[in-house]
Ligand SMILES: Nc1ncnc2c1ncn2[C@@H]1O[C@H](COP(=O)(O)OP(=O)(O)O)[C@@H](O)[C@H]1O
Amino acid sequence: MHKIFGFGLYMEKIGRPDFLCFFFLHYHMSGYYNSRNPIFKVLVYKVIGKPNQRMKALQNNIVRAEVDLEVGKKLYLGMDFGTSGARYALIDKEGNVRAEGKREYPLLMIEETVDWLQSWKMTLFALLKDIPVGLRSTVVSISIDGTSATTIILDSKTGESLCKPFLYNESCADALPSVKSIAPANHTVCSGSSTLCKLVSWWNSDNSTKESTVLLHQADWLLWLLHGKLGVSDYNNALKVGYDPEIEFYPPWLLLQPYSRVLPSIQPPGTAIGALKESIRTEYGFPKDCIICSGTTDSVAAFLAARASQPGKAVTSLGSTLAIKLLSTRRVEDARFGVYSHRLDDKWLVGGASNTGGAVLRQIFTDEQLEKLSEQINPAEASPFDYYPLQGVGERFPVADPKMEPRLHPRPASDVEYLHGILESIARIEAKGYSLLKDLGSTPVEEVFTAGGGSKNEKWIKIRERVLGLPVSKALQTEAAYGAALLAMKGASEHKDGSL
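Can you show the single chain from that sequence in the form predicted on its own?
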């Protein structure tokens, strides 16, 4: 043991911490070291105790793992399943992150298409395995967020999928006239990418009897793999299938349709659904009282992670696209502008998602160029260029126009001026979005927190602060997995009597 420890320290000294990390992970995951062992404690400090140090092992990226917990400490696990990969965050009651990591989805192919269900399932159990062995026995609750409107249709008796999953960005325009004929004008479901349009499209094209069918969303399906109770969802994920979170029921216009019988039962996000399956619990070493809680969408989880709890507080996610979420006392929805509201306890999370964002920047500049050019921008000066940066044709919010063309010309000779113009133009789109929400009746925005890759660009934050005329800062927590962990904590705290 001492030889291995000494070799690990030597590897760090000569500049090979990756070897040190490998040894730590190998012996920790195998349970060889006891977390109370003083040598183990020193090794933990050397591997993960240094500020801002990030170690990689295989596909998993362990950011932090505190395995020396006090007796009786309880931890809460959140998992975020995004567009290209998944993350987990393990937090304590005080909100401190005790471990976190990520996995990319394996691209498993079936007949030249990705088998997403198998890919997500493999990733789910890989993340469970990635959680340090010494922490698993302290995990008392689990929740998961997934991409909004990712739709899975199953046989309710066997749990087998009846078709390929409909991904979040797939449009079923063929079903839109039928949906518009039954739904209220400008309802959230009146979009080709809504869950309801996906359900109606499948219903009309499938020739089976449909006697035993159930619809689930991505997060619902993943949670079902853990608790085994088929047919449960939450009111955030169910919003785009037509569930009304204000009355806490499916509306009459939806219940009158023949396909309404496949809709899942609904719980508030962060509600205890059932115990973790015994087979999973025993295989991975989770405690007997570990419960599974209903989840939410990825964007709502990201908002929860920012801990913006007062009306007027907003979160702008600057990732591949631009998404804004504003906490409001009033519900606002209008499909004409791509605006909808998620319920958040007794308040509403109003917002929309634009097709502008970081993906456009990466079409033009490398990450290195973005960093170097940004350093030369004076954020106090307004750019004279007026662009509408889009990856391709079509915009969702604050203008819902499927035929909108990108506008990225004229291009000045200076790349600094060009980047400045693009960043400022995206900021103007963000400002227009918040202005639209106010015009539609939401609580006016007072402060904006930033999540996503764009939150690292300090010059962009300053530009946005000037354009928005509001205080703008980086959120302390920017990962949706952290928000899912907060839901797991909520579920555990509300689960008093232990019955499920």
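Same protein, different form: I have the form predicted on its own, so give me the form predicted in complex with the named molecule.
A lone chain is what you will see next.
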């Protein structure tokens, strides 16, 4: 192995450190290396200390890994398929992160539109490949969270999709009158971006026989690629197609519809569904007893990751979109404002998902600019600017208005003031959301934890604390993938051998 050091050093001499990085990261991550080796540490530190493009690209995928594990240790894998990319977290029974990584979605195009199914599938198997080989044999369960109401309609005979996926924030308002005519007033499905509106819109526009059609959500579809049992979902993902997690059934008004036969069967999140497919298990080196567990949505996973367990505690996900989740003893739902409740065991996660959020910031600033400009903001000072930051027309929560226009002007000469105004305006939307939940009868919010990419912005946290008038902090675990890993751990602990 020291020959490799020599070769690597030579490569470094001739100015090809990235080759050396590649080598070391490859060996380190593949577990052939004991990272305690002093020479290894010096060299890797020396080389990694000079990040270059390829190095950054490698680091982008491989965020962290601790390869040395006690014999017999079991690990639990959670994967989060968010708006802009996917991540994984590998945790042990104590909840320690043993490896984590991320991938951006490759933008594969079909006739000028992104082939999302191919992109998500490639990302799924790329993330599995990013897991250090030395750890894979200890992974005993896997779960996945995905964006809510992202809808995939498949032919159950071929497994092929019958149309392009409907993304989480797509609105099929054409189906709204028909959905409103069958559902209770202001039911969660009475929103253009609900899964049910997407299904009804497709059903009314597609002339095929629809005999072997099945509907899945993004997380269900990714899990199906791993376990091979078509037509299984969870009661968080199924909420927006009309499933009632309180009665644990689809309601009669939905079962009476012709399209109800395409709906998936439902399990609680974190329930063992099936064994990892043998072909995947042998190709990647996962153990024989590796099981696949039902998933959840990304903002529920972010709440789980924060491990907030008392009513009144809340998690705001500052990802591409702003999603809030408040733990409440009372269920609340009102589609007029985009408010709905996810079930969490015997309590309710009341909240909603706005179209404001980080994606608007990313349209205007790079992440580096966000960091630099935020350093110059005085969070104690209120911004005079009143924006409604949206990527495009349409808002889901706390105002459900598919025609709402973005408001991002006037733009001041100073980018610091502009960013301050946008961050403060998003904070005001967040505050309006929590106040609306209280008005609708939920447990009042007492404390807010923050997840998602925006949680790293300390100044924004201070602005939000001032605007919300509440304690606001960064969650201990800010990645939804950690929440999905907790679901994998739950599924493994409840699973009886031989019951799949």
